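Starting off, we have a lone chain in the form predicted alone, written out as structure tokens.
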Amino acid sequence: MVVQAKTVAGGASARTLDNQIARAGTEPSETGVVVVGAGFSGTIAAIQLRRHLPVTQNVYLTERSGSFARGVAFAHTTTAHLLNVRAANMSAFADDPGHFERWLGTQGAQFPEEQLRTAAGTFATRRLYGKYLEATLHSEIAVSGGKVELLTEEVLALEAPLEAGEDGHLLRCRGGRTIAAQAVVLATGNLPAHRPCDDVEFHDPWTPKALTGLDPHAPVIIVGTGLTMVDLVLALHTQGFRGPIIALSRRGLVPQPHEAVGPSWPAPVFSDAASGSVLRLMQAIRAELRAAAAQNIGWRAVIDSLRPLTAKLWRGLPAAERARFLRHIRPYWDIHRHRTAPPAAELLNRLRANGTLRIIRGRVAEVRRGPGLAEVIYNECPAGVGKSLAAQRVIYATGLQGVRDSGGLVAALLASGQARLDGQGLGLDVTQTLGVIDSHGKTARNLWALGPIVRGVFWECLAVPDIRLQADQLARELALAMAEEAAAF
């Protein structure tokens, strides 16, 4: 049955707000809009929904871990992982770009060690950004008078309402609770590979166990050389690990660092021919790079100029061209588009210079297991010569994977036909207005999604500047849809 309980009221004082977090998990008092997942995507979606929906409308934010406004990216850790984006670009609100920087100057000022000022800009730690998101969520709870409620629940499935003719969904949760929802927003963030981890192989690089129980002098292998690898190396170094670290990927590419902001470059205008072909598009971008270099403007400005165009360019590519991009261009795009903070890049350079960190080009062919030991058989690239490495641990940091084997709610939606994969199998298929598309190709009623889970449709929806725009769009679209439904009765 559908359980009911009293509403958890928000309050203005810090103590009341802390109680809101502590009491998260009580049942909602009435049906409302339910957001599944409380990382950045879910948190900012809940806030934007509360701002665009009628003042009487309840918004429920669910999170299975009970850690709201954090997620994997901004969790409490002992390592000062830096954000990969300047503080100036990390406001939670697109229409208030200075919001985060102002917070750093007020509430964030008590954590000066969590902010690094460099020639390329100020970079805050991820855990400090998590405090900012918590504070922003608390503020909305207070302002709304408790109309944003927090529920510590893992949603397993969405079911049709029990009463005939009713709209919305029933959310079935682990533990038996059922929550009635007028509309559901999926904001599950980056889904880890649904594969078990043990004492040697870790397919989830963010589990705390991945870096615990290590011999401080025995080798560790990281499969992947992107931003996750950078974070893992930083964490190992911080905890005193001084053994060999071997990072392995097919191309051995490492993220480029940010530099001081220089002159901007105007957004290019691409021909229809270039917009429909990866090869021609890359040729056009290289022409932009050459033109910028002739004016002493660096490549970073050109790549940044593409940001407003990326989603449109991605949509314009035929399916075969998107697949070609993923196979051949994505690794190069990622290291230039998703850069690392200068201090992290400097540490990597030092560790590579002294031999602690090795970057190897190769493709993993097999992992042979022994007691507390792994032998990684890999084919060296580009020659394809078979070689092997021995290590006490193998950590997979290969970036975002598809959602076919992710398990949980997403897998249940796919299995039931309530949702379908996008053309690349990276995430859920959605409309341009973020409505979930079911297995019959129809837009599911009152079911929406945003953030990394829809990256196959929009491509650039992984970082804060992209997700905050989606959250605002989704809130407006959902509010309009609900208003139209109400007017129809």
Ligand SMILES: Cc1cc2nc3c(=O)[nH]c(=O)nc-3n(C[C@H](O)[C@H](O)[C@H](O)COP(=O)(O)OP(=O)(O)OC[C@H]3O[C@@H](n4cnc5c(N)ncnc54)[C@H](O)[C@@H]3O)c2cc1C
Contents of the next structure:
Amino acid sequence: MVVQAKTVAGGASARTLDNQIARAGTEPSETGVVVVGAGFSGTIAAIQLRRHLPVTQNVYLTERSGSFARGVAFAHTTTAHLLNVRAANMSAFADDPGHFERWLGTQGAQFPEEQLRTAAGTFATRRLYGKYLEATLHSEIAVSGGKVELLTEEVLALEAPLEAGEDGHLLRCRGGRTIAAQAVVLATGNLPAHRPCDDVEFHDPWTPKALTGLDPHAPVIIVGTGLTMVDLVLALHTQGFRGPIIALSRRGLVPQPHEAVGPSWPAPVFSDAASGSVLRLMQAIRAELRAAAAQNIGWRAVIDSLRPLTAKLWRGLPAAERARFLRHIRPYWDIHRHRTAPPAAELLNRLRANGTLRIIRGRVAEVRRGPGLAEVIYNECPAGVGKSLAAQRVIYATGLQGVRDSGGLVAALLASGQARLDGQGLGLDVTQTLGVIDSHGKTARNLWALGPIVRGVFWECLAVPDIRLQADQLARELALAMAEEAAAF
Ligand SMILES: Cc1cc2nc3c(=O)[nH]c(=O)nc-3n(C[C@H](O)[C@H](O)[C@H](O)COP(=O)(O)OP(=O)(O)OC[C@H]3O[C@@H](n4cnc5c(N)ncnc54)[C@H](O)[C@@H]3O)c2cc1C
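Please move on to the form predicted in complex with this ligand, as the form predicted alone is already shown.
After this comes the whole thing, all chains and molecules, with the earlier chain placed first.
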């Protein structure tokens, strides 16, 4: 679908026409809200916006890849990677927790091999979840009578409307098109757009090329031992790779598996003193763990009990304490908080037991390149002894990076001062109601953001159960702001 009424091929010479079309499109009943990025965050934000805005309001969902309702996590891949969250907790809607499970039982039933029932619950594949998201989006498009429209476009920059006093944004797209929008929602994820890859070193672990053209018996090195490493190992194994896999990280910590759901643990109440210091918080959490253990309740229930508190606790930490958490605690937090599906954990254990997979504690010092070969020089942790390993390929699975060097729209917004980094440089700074904050510390008008791109502000907004809440909140706030503006006008 194409938004003829609001877009125009252009460049500088088409600016007058842009202006006319943009003007024609700024009637509240005509123009819409534009969501940039159609991964999980953008897709659910578009659906929630459609539900909260007046029925006449169009919502446009733009996606540069042309693949809507997928994103990196739920892309259509050849490998049946499993979700790392139980199906019971993967509904796209917080107010309808059974939505995904019902879909699995109806449309999803034709893919029984994509749903694994384990003692810890049902785990669907990520590509099946992508189908669910697509189906959910298309159902909303149908119900709304086409008021959600899909645009295959990469948005490069946001410009102010050409006429003084006008609200909204003009979105400049890579192909030269301009889109007029009353409000813009950024849902671009926080993976850098351009990550260097060649035949030997792959900084983008998600590109299919990272695992193609391999000698099935020569070593592969993965830098990082988190969930991305787990995915890569499973994909290598599934495609018949039988050579040594060496995964390297400073602490060598590997994500813990899910277990059968047991009794829950009540959310703790932390004192003000504990809330302001990472050290005291860790002491308080250890006390909770001991108290739970005394009642035969495991650590998983305690970690899960922290989930509704995490954003508030993160917000309460001074910047230096957040930095301390990122430096020292994050690896331990991540492996307990973000767990693997049991079948993935079992395969990993088997490959470790038979020596195919080695987890090494080390910090990469240098990668020396030869033809079709890399020598990774690393310092063993904690001893610091220098060692080296040779491999046909080195894949970096070091997790989410800050957006500073992400390129594209986010870099343009930061460079122009329309947005600023959060205190840790992990993503964009936003208000508690998800309004983007500019370089002067002011809340930008009609510009919003959600999902991992705002993780520096909320910390706990990476996974579906958290992003769906944000999407609902954002849609309510945006609808309210637009209604207030319309009333003031
Ligand atoms: C591999 C992986 C597995 C995961 N597994 C789970 C899981 O099992 N359960 C769970 O709850 N969570 C999981 N997560 C976490 C969570 O689901 C993701 O963080 C979430 O899907 C992020 O969605 P997003 O839309 O914000 O970002 P992305 O998925 O990165 O999507 C952003 C989209 O924006 C597009 N885009 C970017 N810039 C532009 C632009 N300028 N113009 C147009 N389009 C643009 C991109 O092409 C992309 O499609 C996983 C994450 C990853 C990476």
